[in-house]
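Take a look at this one chain, the form predicted on its own, written out in structure tokens.
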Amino acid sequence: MADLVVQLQQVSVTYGKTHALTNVSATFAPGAVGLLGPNGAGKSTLLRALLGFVSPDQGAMSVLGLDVRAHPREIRRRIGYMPETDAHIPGMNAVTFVAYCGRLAGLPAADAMQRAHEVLFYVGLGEARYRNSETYSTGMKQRLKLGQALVHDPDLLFLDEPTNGLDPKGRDEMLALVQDLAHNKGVNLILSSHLLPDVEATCHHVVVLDKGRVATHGPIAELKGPTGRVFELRIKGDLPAFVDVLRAHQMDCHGTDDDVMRVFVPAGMGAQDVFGLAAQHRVQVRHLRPSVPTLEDVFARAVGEP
């Protein structure tokens, strides 16, 4: 447990009658932890929590060993984050920005504006630098947020909502330079999002909120692995019976967006025993073959998505 980056508590979190935040419990190992689940889970709220922008109604939260009401400015300088929102100063170019960014975090100035041109280079953002904030791109914005998150060499990266906006040839970049971070350069970070293929491809583990709750945590190979077989299936007959059908008998299903759906059979049986089902209530099987097993099909299990 000791060298956990992250760990919460009992953590709650509401405004006004809302509850954002319900009991959360939950641990960040090294490396790059996903923090998953759809809009108005809680994922913002408990990384401003985190940095103590937030103040919990009840709970206790640590960040790299420090308690976070002790010690929040200690954390903060420690940690860099990149909001899901845009947080650039208009008239001030990205090189100068980053520099103050860092020196905010508490670097000389010389060294602030040397480490500002390596990062904006890294970023990819090298050519760019001396043009304002407020005439880049969006793709360019986020690279900018992520620039600044990295000026002053963090302990630990809050990214929250990396890829927002961005099309699919920014989208991929971003997702690349997460994946060095994380794999090549040993960066801790967790990446918050509502998208699992990013999640899927940057991070070894995850913590799935849903509705203010974790819904479900730990190494994503673990939870997609052996607790039984996932097949796709398309049926002729009656789809919501035979659901229930399944169901009653351990067998647990989700949609997909066409007309092929996901059964996930527990440990000890396979696909004789959908055929046998089938055959007894009069259903047709179509398609039936192994699949395997993703993030997307964890996610549904926690949240329960039909």
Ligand code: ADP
The other form holds:
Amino acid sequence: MADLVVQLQQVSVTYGKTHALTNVSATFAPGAVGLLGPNGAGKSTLLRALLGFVSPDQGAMSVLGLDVRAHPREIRRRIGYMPETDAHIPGMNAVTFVAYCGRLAGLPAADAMQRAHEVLFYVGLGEARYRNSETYSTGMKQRLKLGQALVHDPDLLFLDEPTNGLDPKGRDEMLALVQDLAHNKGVNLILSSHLLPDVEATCHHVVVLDKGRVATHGPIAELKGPTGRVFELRIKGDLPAFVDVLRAHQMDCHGTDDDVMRVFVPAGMGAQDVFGLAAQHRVQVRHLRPSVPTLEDVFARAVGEP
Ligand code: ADP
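Given the form predicted on its own, state the structure of the form predicted together with the ligand.
And the full complex, kicking off with our chain again.
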């Protein structure tokens, strides 16, 4: 399908005996798509495979309509990649570094330099652009990484954990830039993160990875399901036994270690069914309130967290 920016079919990647990705089939639509999963889920591997840096044992992948195996250079020319690890050259100032990245991406020298100045102002490093990047704070280094990913005006951005190591203010600023890129500048991007709020703040679609497999995917609003189908519940009585009862009635329970757990009620059921089961099993309901489904719920259900 031409309107998809990335497609993977049955992709498996191993590092020695480690299965980093197993039979991953996924599509990424234009716009901002979250790639969500706990550490070690395979997110970086997926991005690196799309860039042609690791070769899958099996499967097919396309980026911007191009087959990854046949066109790795063309794909890399059109992608901006913000890796998870540090990416700066010690001793080089920011503007020289970003211009150099622009040259590597194929820009003529004058254009690369002009763009380097532009993107550094855009990411908030205008004042600091002549400083040696080694002296930068973590937040500045993250922004520099974003700057080098943008220098050649790519058609698609891969952002790997862009808020890693940032304090709350730095994180908000980084997410604001991602928002602006996706929603005002119309840049297609894949945001890899283990942080649900980062994905929720910036993306409409998500692909959830867990242990190298796709746990769920789709528009976040749809995955969350309609409001009122999730309840907060606190009881007095034998909690583990009542959780078993609820689960036996197709009601998913999460956060069962917390004071207030979350209960997912299937279509056609509601609060009255929870009350009914409680009465039947002599459990006292202390608190039962409809709640708004969160991405955290989607994630918990997809990866089968208790
Ligand atoms: P994520 O980005 O979701 O944290 P990764 O793609 O980095 O996940 O890692 C997926 C799995 O592959 C993990 O078990 C990790 O330890 C392993 N892995 C990643 N890179 C390498 C590597 N270069 N060599 C060996 N194992 C690796």
